[in-house]
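To begin, one chain is listed below as structure tokens, in the form predicted on its own.
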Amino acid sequence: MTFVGRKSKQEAIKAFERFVSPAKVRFFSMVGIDFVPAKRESVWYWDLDGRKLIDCHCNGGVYNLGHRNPEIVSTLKKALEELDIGNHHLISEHRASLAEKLASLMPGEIERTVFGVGGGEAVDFAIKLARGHTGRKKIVYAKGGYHGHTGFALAAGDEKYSKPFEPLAPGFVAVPFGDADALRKVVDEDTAAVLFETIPATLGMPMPPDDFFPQVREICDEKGALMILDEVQTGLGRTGKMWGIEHYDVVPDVIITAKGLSGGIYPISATCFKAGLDDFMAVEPFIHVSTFGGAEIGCVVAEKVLEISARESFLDNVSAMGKRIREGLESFAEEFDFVREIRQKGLFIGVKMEEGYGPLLSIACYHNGILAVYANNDPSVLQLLPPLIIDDGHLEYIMQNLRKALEFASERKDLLEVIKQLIG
């Protein structure tokens, strides 16, 4: 049975518009991006009409290992011969094995895991963990950050996602990312946790000062608050290290991972933390459950993801490709006057430009064979998140076509005002 191409492209768009989201169809129609994914393989996406794109969006890191990675697909097929999702109430060999593997790859004494399905759910549990352990209420987070669309996670994000759903969970306080002085002023004896993305993707990938996270650790220790790092996008090798926080020589109390842990094949997330932080669950071990969190076939997939991502050759490739991309991007910054800054760790890359150029360059990339998207909370930044398996040939393709996209953006400044109106 064939699953791709059962509808024509126009039939698929019309059905999506009627039964899923007319607003999304309207938006993509206005910006001239009518892409409907069909075939997908390795670093490539094909549209239903045959257009081929290199995936430099990766759904925020879901496709770190590329689309339909053969090792991941093979693992899932074999798992389906023996397993199903399991029963979340019971002891599980497969959740135990995956948690043990995660513990072996975590910094410091982080060794315990609670599983979920997506990043928002994992963040929600991290906040529950902090409040349950400390008995405190306040959660401090980064202004303009993003942690998901679920309950507690929504309260720790930008108001553009949460305003229509007020009143939100109380006790959340925002500070500017990277500002340790501002953080020190708000963290007090009622603070349960400080929650940051290691590098906030949706905020445009601003790089923290080198001494920021050491100061965050110090502030949390002084006040008895937990330090929680959201590594949903910066983890699993994306920055050239297994976890982005390893660049800053700091060990948090909690690390959250999701997206790429799925291998792009089976949804799973993990909240990993130091032993003892779940002491409040000793009284009621079923106080937090997730029916599909840590599904046993998903655990087997995630173990394979971790095996691949921890390989020295894999991380070396991320660093090498990242270095070469940076050299190219720096030359582009010299050539195109609207490019302001290159923000980068490994293959976690943001191109900071003048206002309005993020959406314009996203459109230009699409028409030059690259799927890349601007940062929603800072539209002056184009996010570049290629699969971590890219090689020299892929890199050459990206740089050649990115240059064409930059040339288009440079020549079509007349579109900036139209785009600003479209994105509000």
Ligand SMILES: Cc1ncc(COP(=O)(O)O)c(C=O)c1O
Given for the second form:
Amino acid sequence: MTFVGRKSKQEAIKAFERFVSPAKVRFFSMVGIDFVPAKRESVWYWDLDGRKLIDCHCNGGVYNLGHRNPEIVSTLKKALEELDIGNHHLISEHRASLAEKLASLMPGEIERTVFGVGGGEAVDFAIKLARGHTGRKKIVYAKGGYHGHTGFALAAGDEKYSKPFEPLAPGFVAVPFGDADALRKVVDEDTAAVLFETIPATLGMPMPPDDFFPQVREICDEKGALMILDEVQTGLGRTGKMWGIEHYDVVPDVIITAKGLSGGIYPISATCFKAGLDDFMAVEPFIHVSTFGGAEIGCVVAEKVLEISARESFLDNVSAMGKRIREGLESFAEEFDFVREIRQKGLFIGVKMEEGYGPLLSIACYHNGILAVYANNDPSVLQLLPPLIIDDGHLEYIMQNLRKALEFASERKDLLEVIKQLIG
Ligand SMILES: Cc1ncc(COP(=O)(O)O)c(C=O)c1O
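Given the form predicted on its own above, what does the protein look like in the form predicted together with the named molecule?
Next comes the full complex, and the chain you just saw is listed first.
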């Protein structure tokens, strides 16, 4: 039995349009991106029509280890001989092992984990933890950030994704990312937590000032609020360190990880926190449960993901490749006048351009063999998130084809207006 190619590309698009989402098919046809993922292997994605792209989207980090990483696939196959999802009410050897491994890789005294299925769920639990522990209501978050599509996570996001679903959970207050003075003004005795992405991906990867997170820590300590970091995109080696926050020498109270923890194979997420923050669960241990959260088979996969991601050679590769990509991008910035700034930590990269260039570059990349998208909450930024396993050959491919995409964009500035009208 083969799964890929049971439908032709046109049949797949038609069925998706009818049975899944006409709106998404309309969007992709408007921007001329008709990609239907078929075969996938390592850093590569093939379209159903056979065309090959390098995956610099990686689904926000899901494919940090590449597609169908052989070590991950073989772990899953072996696990299927013995395990299933397990029973989330019961004590679990596999959740215990994975939590122990996470604790060994976490900064400071973060040592306990509650598992979920996706990032939004893990953020929701972090908010429960903060409110449950402190008995306070207010949650302060960054304007224009993104934490997921679920209840509390949605309330901590941009209104673009939440307006039609109001009323949202109350008690959420936005501040500009990276502005410690603004934060100081709103964090008070009723603040349960401050929640930030370490570097907000959807906001176009603005790098926080070096003293920002130390100040966040200080403000949280002063007011007794928890410091929660969403490392769904910046974690698991993406920035060249295991956790993005390690660049800033600060230990938060809670770290959230998801996406890449799955190995791209089995969904799982984790909210990791200092022991004791879950004191409110002593009264009712089952006050927070998730049937598929921390499925045992997924735990075994995630443990392997952590083992690979923590290898010194793995993290060294991320830093080395990041440095080389930066050099290349800086030369592009000199050459192409619409490229304004390179935002980068390891292989977490944003190319800041003039207004409107992000969508044009995404389209240009697509037609030049690269899958990469613009930042939704700042469309002047192209996100570049290659798999963390890229080597010299992949790097050369990315730089050569990105240059072609930039050349296309500089020759077709007329398309900027058309794209703006199509997608706003
Ligand atoms: C930083 C961040 N946090 C949380 C989420 C939500 O994760 P999920 O889609 O798995 O719920 C995302 C998803 O893109 C994200 O980028």
